[in-house]
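Quick heads-up: it's one chain on its own, the form predicted alone, in structure tokens.
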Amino acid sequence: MKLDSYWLDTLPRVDGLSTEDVEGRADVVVVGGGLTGLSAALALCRLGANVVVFEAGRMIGEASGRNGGQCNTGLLQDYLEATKQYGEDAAQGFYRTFSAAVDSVERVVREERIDCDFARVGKLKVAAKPEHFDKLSQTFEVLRSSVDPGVKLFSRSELRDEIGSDIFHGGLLQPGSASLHVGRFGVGLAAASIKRGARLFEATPVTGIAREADGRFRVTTHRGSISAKHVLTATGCTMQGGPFGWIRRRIVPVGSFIIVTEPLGKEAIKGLVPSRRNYVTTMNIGNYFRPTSDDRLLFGGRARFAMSSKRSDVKSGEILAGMLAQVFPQLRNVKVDYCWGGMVDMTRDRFPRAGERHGIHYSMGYSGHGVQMAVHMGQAMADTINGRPERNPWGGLPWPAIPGHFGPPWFLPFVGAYYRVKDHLT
């Protein structure tokens, strides 16, 4: 079993990365080489900007290359709860933004001819308890009549044609969702950016950002410094040092863990997930799963409320293997080829945050919907930098600091205990 991301282990190299010293001037410096940063770099280059991207580690090596490869429409939060919290008009706007984000990914794949197995397969949210299906039914009626007429509700008996498991009590299908090989997609974004003139630096953490006398920014790394007219921070839940303390107080890094089975063959996958969709359960500490293009089953979730590390990933993989056997008993003895963890950049209300502070732009906090929203927001922030702030759909949301949170999330075990009790009671 490899303790490595399946996506990162099965992707081509990024050719054309910059190896020279950091110096000179740029129109825009992007801090972070994940999907947000690479999408922004591509969009900015298309607008004619001189762009530099600094990545502390490997391009798409963190959350962007360590997720479940689901590109979903719909809110991570319950739509009815979002309506109560923000009002019907705002909730509909948020929902449409997530749908538009999947369209953004598809458009980039098509325009840049990125080979990443992109497919509109739909997301099926499956009810783990009978009362969960009742809530899905209410959500279905509201979505169908207001913002997503294509949704479909499956009863427990109808669900048998959708999933080879008897433990669920129905499901809600959002057909606009997609799946993709997120590693190959990320490499495609990087290659398209380089082709259009962006300079991409790996293993180059940013150690300082300071205003210069002429109003520009001096961005410093251990390989040198560069002067930029604009800076976009797209770091997610970075645990690196440097000038990101304000962000760290507002983002909670939560571990999400994934296993991938050995190749099962097309017939076995057909028996498990005949429609080859994205699947998500309704539990707070639930699971998500999907087939891969080479007929493995990817199975993930918050097995433990802990940070990702090699030791933590192994423990989480053992828990996920047990969860997999509960959902699909026929896979009880299947071999697991990959096991890894990654950090989800969670905000307090699980909505993204994007805007500008002291002249520095930022976009992050996708809270588990990062594949599509990162790509969409990279484009939106490119437009914002180019003088179109109305393109930022999250610009009006306040972003207060999380009380008592200054860096490593010491409170995660307590959060986990809370959600376990909540799952038991509801």
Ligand SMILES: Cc1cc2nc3c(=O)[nH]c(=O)nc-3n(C[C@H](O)[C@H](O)[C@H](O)COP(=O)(O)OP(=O)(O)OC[C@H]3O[C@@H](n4cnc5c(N)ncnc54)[C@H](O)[C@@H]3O)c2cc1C
Contents of the next structure:
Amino acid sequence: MKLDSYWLDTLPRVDGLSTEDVEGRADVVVVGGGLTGLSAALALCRLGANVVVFEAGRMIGEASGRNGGQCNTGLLQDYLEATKQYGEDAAQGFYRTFSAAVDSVERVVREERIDCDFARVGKLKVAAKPEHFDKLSQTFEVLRSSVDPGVKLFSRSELRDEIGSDIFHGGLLQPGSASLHVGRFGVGLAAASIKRGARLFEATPVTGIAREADGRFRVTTHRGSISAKHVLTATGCTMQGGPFGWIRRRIVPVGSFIIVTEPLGKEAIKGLVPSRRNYVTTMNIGNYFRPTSDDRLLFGGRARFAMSSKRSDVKSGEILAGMLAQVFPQLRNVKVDYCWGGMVDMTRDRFPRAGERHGIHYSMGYSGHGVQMAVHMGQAMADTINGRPERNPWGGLPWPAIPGHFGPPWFLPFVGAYYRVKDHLT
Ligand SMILES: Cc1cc2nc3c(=O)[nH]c(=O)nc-3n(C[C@H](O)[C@H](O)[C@H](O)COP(=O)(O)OP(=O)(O)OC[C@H]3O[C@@H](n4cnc5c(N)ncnc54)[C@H](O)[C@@H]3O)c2cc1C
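Structure of the form predicted together with the named molecule (previous: the form predicted alone):
Every component of the complex follows; first up is the chain already shown.
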């Protein structure tokens, strides 16, 4: 079993990375080579900007290359709760923004001809308890009559054509959702940016950002420093150092873990997930799964409320293998080829945050819906930097610090215990 991301293990190399000393000037420096940073770099190049990207590790090496590869429409939050909390207009606006984000991914895949198996397979949310199906039915009615007329509802018996498991009580399909190979997609964004003149540096953490007398920024790395007119912080929830203490007090890194089986063959996958969709369960501490193009099953979840590390990932992988066997008993003895973890960039209300502080732009906090939103926001922040701040849909949301949170989230085990009890009771 490889303790590595399947996506990162099966992608082509990024050609044309910069290796020279860091010096001179740029229009925009992007800090972070995940999907936010690479999408922004490409969009800025298309606007004619001179762009430099600094990545502390490897391009898309963190959350962007370690996720479930689901590019979903819809909110992470329960839609009915969101309408109660924010009002119908706002909830519809949030929902439409996530749909637009999937469109943004599709558009860039098409325009840049990125070979990444992008397909609108739909997301099927499956009810883990009978009362969860009642709630899905209510959500279905509201979505169908307002923001997503294409949604479909499957009763427990209809679900048999959709999934080779007996444990679920029905499901809600959001057909606009897509799946893709996030690794190949990320490399495609990087290659398209390099082709348009962006300079991309790996293993180059940003250690300082200072405003200079002429209003420009001096961005410092161990390979030298550069003067930039604009800076975009696209650092996700990573715990890398650097001058980002303000962000670390607002983002909570939450571990999520994934296993990928050995290739199962087309017929076996047909028996498990005939429509090859994205699947998520309704539990708070639930699971997500999908097939890969080489007919493996990717199965993930918040197996434990822990940070990701090699040891932690193995422990979580064992728990996930048990969960996989509960959903698909026919896979009880299947071989697991990959097991890894990553940190999800959560905000308190699970909505993204993007804006500008002391002249430095930032976008992050996609809370598990980042594959599409990171790409969308990279483009929106490029437009913002280009003088169109109205393109940032999250600009109006306040972002207070989380009390008591200064770095590693000591409170996660308590949050985990809370959700376990909640899952038991509801
Ligand atoms: C296990 C897991 C499963 C997930 N599943 C899904 C899913 O199926 N669908 C979905 O929509 N979302 C999912 N997500 C969330 C999604 O992957 C993220 O929201 C998204 O990738 C965030 O992209 P980003 O570019 O903002 O951040 P990241 O991908 O974290 O990139 C930030 C980069 O900044 C770099 N960096 C940090 N500090 C510095 C510094 N000082 N100098 C230079 N570089 C720096 C980091 O090294 C990192 O590469 C999942 C996440 C995880 C971890």
